[in-house]
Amino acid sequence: MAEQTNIAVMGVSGRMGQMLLRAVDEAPEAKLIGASERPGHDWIGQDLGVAMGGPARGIIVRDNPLDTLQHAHALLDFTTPEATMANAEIAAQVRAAHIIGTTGLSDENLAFLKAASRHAPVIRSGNFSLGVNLLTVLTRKVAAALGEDFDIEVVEMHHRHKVDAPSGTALMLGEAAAEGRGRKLADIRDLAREGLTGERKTGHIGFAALRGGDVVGEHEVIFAGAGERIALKHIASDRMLFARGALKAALWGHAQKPGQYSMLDVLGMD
């Protein structure tokens, strides 16, 4: 047997926590090793398993990153841009892949994890599976074959408990087209509009952000031009696809060098 992948498994406790263990525990070619969560959670200092309701693990799930990660390979991190920025530190001092994909990042949050990658892999992404990856490709070429004639607008829809908006996945799409007509997506898009908002400007990428139920989550990209749209859509309905696609960046990522990567990386789609 080949040898295993060592993967800790940061915010263990969240419905993207669990979902990110049962990957590993299903991929016989990683090993969970570690375990975390914030100071103060009830499972601090408990075994995973018997934490769970199983039986014993024999990982005790900690609230320190460095306990956490000192053996670990790669981990994998959904979780608050707060405890993003403390994993990162840890996982640079071992060298060890971060797998992100923590929303709701800051200019000063990507600044950091910039300096990060100069010790060991960030693989970052607003989403980790293969048809939404795909989509950023397409975007970035419509939006450069259509051009500025053609108005964009990214709308998304997530479950009514997600705390951020627009989505990551939807900044993703939108860097892509804007990435596809030579801009900068900080100096194009329109996050919000109400009132009285003047007509559309030219050039310019709109965002719709819609909650409700128990949506995993839909993302379209709109391209409106006189007399004609063009929309490119993605529906996941598993959320397993986004922690199955964290853990082939772990399984890719740590044999890496130092570096920032994103999922078309992994893909070999960039």
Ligand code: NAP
Second form
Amino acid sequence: MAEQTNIAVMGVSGRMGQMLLRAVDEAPEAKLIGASERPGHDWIGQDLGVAMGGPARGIIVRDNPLDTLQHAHALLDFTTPEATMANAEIAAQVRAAHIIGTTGLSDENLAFLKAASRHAPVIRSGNFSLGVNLLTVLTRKVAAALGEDFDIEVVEMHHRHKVDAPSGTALMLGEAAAEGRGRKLADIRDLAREGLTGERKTGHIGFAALRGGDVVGEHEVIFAGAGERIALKHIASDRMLFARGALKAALWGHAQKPGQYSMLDVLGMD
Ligand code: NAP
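Cool, the form predicted on its own is there; where's the form predicted in complex with this ligand?
In what comes next, the whole complex appears, and the chain from above leads the way.
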């Protein structure tokens, strides 16, 4: 068998952590070598398999990235912004490819990741599915083809436990639309509307976030013109989609030079 890629799963008990673990276990090219959780979590110090109610698997769940990442070629990180920053520092030290699905990162967090990417590959995406990445390419092209007389709105819906809004994917789609128009999203985004907002500003990109139930993730980009409307929509119905995409990024990423990459780079899309 070809050499396996050593993978660590951060936040292993989380909704995505559990999916990432399954994706690693499914892939013959990948080998789980570490797993982390939040300090104080019940699983810390326990064998991962036993903590999950099954047989031992020889991996102790750790609460600090240095112990978790010692032999890692890549880490899968769908946790919190704070945890992701701590992981980035150690990933840079041990030169492991950092695959980041965590959303809600601040500009300061992004600057930190940029600095970390001088030492190791950092692959970050608001969405690791093939379909959404294709949707960003389409969104950019449609936005470039249509003039500012088409208003762009991004609508998303997620499960009731999601803590940040708009979703990382909605922002990715907004960025793609802004790029298609040769603008910076930060200059033209309307993240929320309430009260007497006045008329919609021409050329702006609006966002709406719905939350409820167990919705995995739905995103729609609407181009609304006079007398016609184009809608591009993606529906995710299984979180394994993101986990398999993230693992693909890890297998690709650990062989790359230090730098910042996106899922479009992994998929070879432009
Ligand atoms: P979740 O169930 O809350 O999982 C996060 C996990 O990280 C939890 O188990 C949490 O532990 C753990 N954690 C917190 N602090 C930690 C630390 N310092 N060290 C290690 N682990 C720590 O949330 P989720 O639904 O899996 O989502 C996680 C993130 O991924 C969110 O930002 C979400 O938006 C994002 N996401 C991205 C994509 C994508 O494709 N990019 C797809 C889905 C989700 P506790 O619960 O004990 O605090």
